Structures are given as structure tokens and as C-alpha cells.
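Next up is one chain by itself, shown in C-alpha cells, the form predicted on its own.
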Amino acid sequence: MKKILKIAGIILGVVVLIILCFVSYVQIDGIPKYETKKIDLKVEVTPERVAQGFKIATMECIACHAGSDGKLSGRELTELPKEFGKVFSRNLTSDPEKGIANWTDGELYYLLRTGVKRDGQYLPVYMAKFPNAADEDLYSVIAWLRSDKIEKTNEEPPESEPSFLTKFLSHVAWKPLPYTEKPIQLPDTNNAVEHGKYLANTIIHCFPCHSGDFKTLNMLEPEKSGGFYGGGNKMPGLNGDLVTTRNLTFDETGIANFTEEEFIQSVRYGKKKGGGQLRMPMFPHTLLTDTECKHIYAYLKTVPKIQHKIEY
């Protein structure tokens, strides 16, 4: 019995000693960094893609790079759960020193689809990624940024400070999106769910807030992630406090009792159903059309409802 006991007991201390080890690595590495691909690219500026590229960054890109000057200079995302550590978003201007001038196009192609950046710095979900935009969009956003629409700046606020959660989660469970060489078209617009679809999974990011948990997102496969539009992640809100985001899917416990006009004013202008304003951290979408809302609408009826009753 004894010697049985001993064996154990230096088993079971060979299996701490590795998770030390393990811990001890992930806190010394941090984020990890990987293989970065060559992509030959330039993107042409036209007013088309810049109009556009602007609309899909005031919904992706200008809340959480304007800085308190408002340019994009980067600013600290408190919104972000605490456990995430301190996160700073970085300078999008074309600044040669602090912004993006000395990037390509295929530089930031590969960012916007894959997470990582030209050093091979792998961006956590807290980064917005476009695995599944059609090509012609992301050339919009890239067209955006070339622009002389966004004035320069050489402000930019540190580095960011992980957690060790977000470096652990990067090492095992968080992992760059794999690029396609596979051309990605514009969806049909005139196919109300599949639009709809497109906006709210790949383009507008609604599922990432509005599902269960910032750690179980998939943003591959967004149906994927835990408690898929059932909401109940808990953000900052304008004064600190937390809001709890709202169950998007068609239960009684969700959205189930929206009209469409009701659904449009709450994403395009912020209002509650039954009056008063959303509260931050959701803003609105005042750029999205009547139509593009309807085409939401009209996909979240497809998603499968979660019996998830939030209290406000």
C-alpha cells in the first residue's frame, strides 16, 4: 500500500510540476506569434470603396480606435470584460512612425482576415476579424485607409497588458483564422436571410456581443459559438456599470415580440422598444439602411431560439 501510495504521490507531483511549467511558459511568452503570409496586393482608391470601407468601419473599426482628440490614434478598450486585461487599440493613420503607412495592402489583407500581424502578432477576439467578408469589402476598408478621409496623427497610447487568461486562451484555444486563396464574393441582396446573414456574422459583428461568452466565440463559424445570439455577456457600460446584452433570437425571452419598424429604430437609432435609448455599449448604426436592418431581422428569425431571459 505504501508503495502504491508513493507512486502516486510522485505522479502526481511529475503532473504539477508540468503545469507549472506549462503556466510558468505561457505567462513568460505571452501572445504567440506565427508564420505571417506574402500577399501581393494594391488596392485600388476609388470613392465607391471609400464610401463603403467608411461605412463598415463605423460599425468595426472608429469606436474603439478614435482616441479622445478623435482621430485614430488608439485609445484603452475598458469596455472589454476586466479579464481580458488592459487592451489598447493602435493607430490607424497613416503616420509613418506610429500608424500604417509602412504597411501594404496584403499586410493589412492578411490582418483583417487571419488575426495576425506583419510581425506574426496574433490579435485576440477582442480584434475584429473578416474570415468570411468578401474580398470586394475588405478592399473597401483598406481603400478607406489609404484615403485622405482620416488625418494623421503620431499619438498612440502602450502596449496592451494581457492577462493571463487572454495568453493562455491564446496559446490553447484562440488561434489565427486560416486565409483562403479562394475568391469570397458580395452576398445576393436581394436574398433577404442570406444578406442578412452576411451582415450580422461577418460584416457588423453582432453575434460576438450578443452570444454567451467572449470565450466560446467561433469566428469561423459564428453558429458555433456558445449560446449563439442568446446573449448574456457582460460589458462596461458608459459609466462603468455592467449591461448585460440583450437575447437577439425570436423566443419570447428574446426578440420574439419586435415588430421589423421596432427591430430598425433599435439598430439604426438606438431607441427601446416602448421608449428611451439603448444604453452604450451598443450604439446606432445610423449609416445601415431600412433594408439592410429588415434583412437582419429577417435572418435572426432563422437562428434557433435560446430560452435565455436577460434582467435589465
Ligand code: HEC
The other form holds:
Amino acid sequence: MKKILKIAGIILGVVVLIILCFVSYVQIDGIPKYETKKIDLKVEVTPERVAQGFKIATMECIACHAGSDGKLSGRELTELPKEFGKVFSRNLTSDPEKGIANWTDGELYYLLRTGVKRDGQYLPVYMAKFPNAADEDLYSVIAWLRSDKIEKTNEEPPESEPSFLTKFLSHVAWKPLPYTEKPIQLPDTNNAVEHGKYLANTIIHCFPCHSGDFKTLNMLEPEKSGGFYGGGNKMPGLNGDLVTTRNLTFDETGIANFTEEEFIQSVRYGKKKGGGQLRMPMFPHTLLTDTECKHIYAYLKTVPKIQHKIEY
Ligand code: HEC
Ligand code: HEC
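Got the form predicted on its own; any chance of the form predicted together with the ligand too?
Full assembly next; the chain just shown is listed first.
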């Protein structure tokens, strides 16, 4: 008996030691780095691309990257759950020192697809990624970044201080997204469901906020995200109070009783069904057209219903 206890004690000791070693390794190593791929790309800056890039960026980049001066100088993402640590976005202007003037188009493209920066640093869940976006839409974002529409500034916040949880998840769960050489075409905008799905899951990203939790997101295969479109993700609002995202499936506890018009009013203008304004971070998506909202509505109808009553 004594011997068994002794062996059990040794095993327990070894397990504790291994865990401690892993914890210190993760703490010191931080967020892992990966090899990058050199992409030979030079995006032609056309007015059409700049306009489309601006539209995408208004819904996908500016909110996170605009500083208090209104320029794309970067800021602290205070709306992120505190458990991720202190997270600061970066300067996206053409400033040679603080901005992205020295990045090649290929490096920007690779980051947007995979989440890996040109120095190999992986950016976790708090930086948007576009593994399945159409090539042309990403060229548009890059054309906009290169255009003269962005005012230069050499302001930039300090580096992020990710929490242990962020570092840990970046070791065990979150990985760079795969890079595909295959061209990805724009969706057929006459097919409401296909187009709505592309907007909501691939380019405008409604599902990350509207699924169960940021920690269980699947950016490559959004449908596999925990609680896909069932809402319940809690995020700090403007006053620091927690705002819970709503269930966007067509269940009775979701938006089954929303008319198309009520849906458009919520999405484009932040108008709450029955009166009042939706709270941040549900910002109005005014640049989406009514047709685009109708297509998202048509797509959400096809998403498996989740029964999940959100208290607010
Ligand atoms: C949810 C917030 C969020 C969104 C949306 C977002 N970003 Fe970021 N981005 C970040 C954060 C945070 C970082 C820095 C993370 C770090 O260094 O820890 C970052 C880093 C970057 C970098 C690296 C810059 C550098 O100098 O290291 C680039 C380039 C970038 N983002 C471009 C974009 C573009 C283009 C878009 C829109 C298509 C976008 N981001 C959307 C939060 C966001
Ligand atoms: C940054 C996170 C975030 C993103 C991105 C986001 N939402 Fe929301 N959304 C919220 C939050 C939080 C609420 C609840 C606000 C409140 O309770 O006042 C909400 C509310 C809604 C509502 C109201 C539902 C109801 O029951 O009243 C609709 C509709 C909606 N969002 C649709 C969308 C669509 C469509 C997209 C993509 C184009 C989107 N949201 C993107 C966070 C987000």
C-alpha cells in the first residue's frame, strides 16, 4: 500500500512539474511566431477598388484601428473581454516609421488571409482575418490602404500585453489560417442566400460577435463556431457595462418574428425593434445597402435554429 502511495505521489509530482514547465514556457514564449510565405503581389489602385475597400474597411477595420484623433493611429480595444489582456491595435497609415508604408502588398495580403504578420508574429482572435474572402475584395482593402484617403500620422499606442489565457489559447487552440493559392471568386450577388452568407460570414463578419463566445470561433469554417449565431457573447459596451449579443437564428427566442424591414432598420441604423437604439458595439452598418441586408436576412433563415433566450 505504502509503495502504491509513493508511486502515485511520484506520478502526481511529475504531472505537476510538467504543467508548471508548460505554464512557464507559455508565459515566456508569448504568442507563437510562424514561418511566412512571400506573396508576389502588386495591387493596382483604381477608384472602384478604393471605394469598395473603403466600404469594407468602414465595417471591418476602421472601428478597431481609429485612434481618438479620428486617424488610423490605433487604440486600446477596451471593448474586448478583459480576459484577453491589454490589446492595442496599430497604425495603418502610410507613415514609414509607425505605419505600414514598408509593408509590401503581399505581406498585407498574407496577414489578412492567415493572421500572420510579416515578422512571423501571429495575431490572435482580436485581429480580423479573411481566409475565404474573394481575392478582389482583399485587393480592394489593400488599394484603399494605399490610397490618399488615409491621413498620415506617426502616433501609435504601446504594444499589446496579451494575458496568459491569450498566450495559452494561441499555443493550444488558435492557429494561423491556411493560405490557399487557389483564386477565390466574388459571390453571385443574384443568389440572395449565397451572397448573404458571404457578407455575414466572410467579409463583414457578423458571426464572431453573434455566436456563443470568441474563444470557440472557427474563422475557417464559421458554421463550426460554438453557438453559431445563437448569441450570448458578452462584450463591454460604451459605459463598460456588459452587453450580450442577440440570437440571430430564426428561432422564437431569436429573430423569427422580425420582418425584413425591422431587420434592415436594426442592421443599417441600429434601431431596436419596438423602439430605441441598439447599444454599442452593435454599430450601424449604414454602408450596407437594403438589398445586402435582405440577403443577410435570407441567409440567416437557413442557419440551424438555436433556442437561446438572451436577457437584456
Ligand atoms: C476587432 C478589431 C480589429 C479589426 C476588425 C481589424 N484589426 Fe487589424 N489589428 C487589430 C489589433 C488589436 C492589432 C494588433 C495586435 C497586436 O499587435 O497585438 C492589429 C494589427 C493589424 C496590422 C499589423 C500592423 C503592424 O504594424 O503590426 C495590420 C496591417 C492590420 N491590423 C490591418 C487591418 C485591416 C486592413 C483590417 C480590416 C480589413 C483590420 N486590421 C481589422 C485589431 C483589428
Ligand atoms: C462587434 C460585435 C457585433 C458585430 C460585428 C455585429 N453585431 Fe449585431 N449586435 C451586437 C450586440 C452587442 C447586439 C445587442 C445590442 C443591444 O442589446 O443593445 C446586437 C444586436 C443585433 C441585432 C438586434 C437583434 C434583436 O434581437 O433586437 C441585429 C438584427 C443584429 N445585431 C444584426 C447584426 C448583423 C446582420 C451583423 C453583421 C452585418 C452584426 N449584427 C454585427 C454586436 C455585434
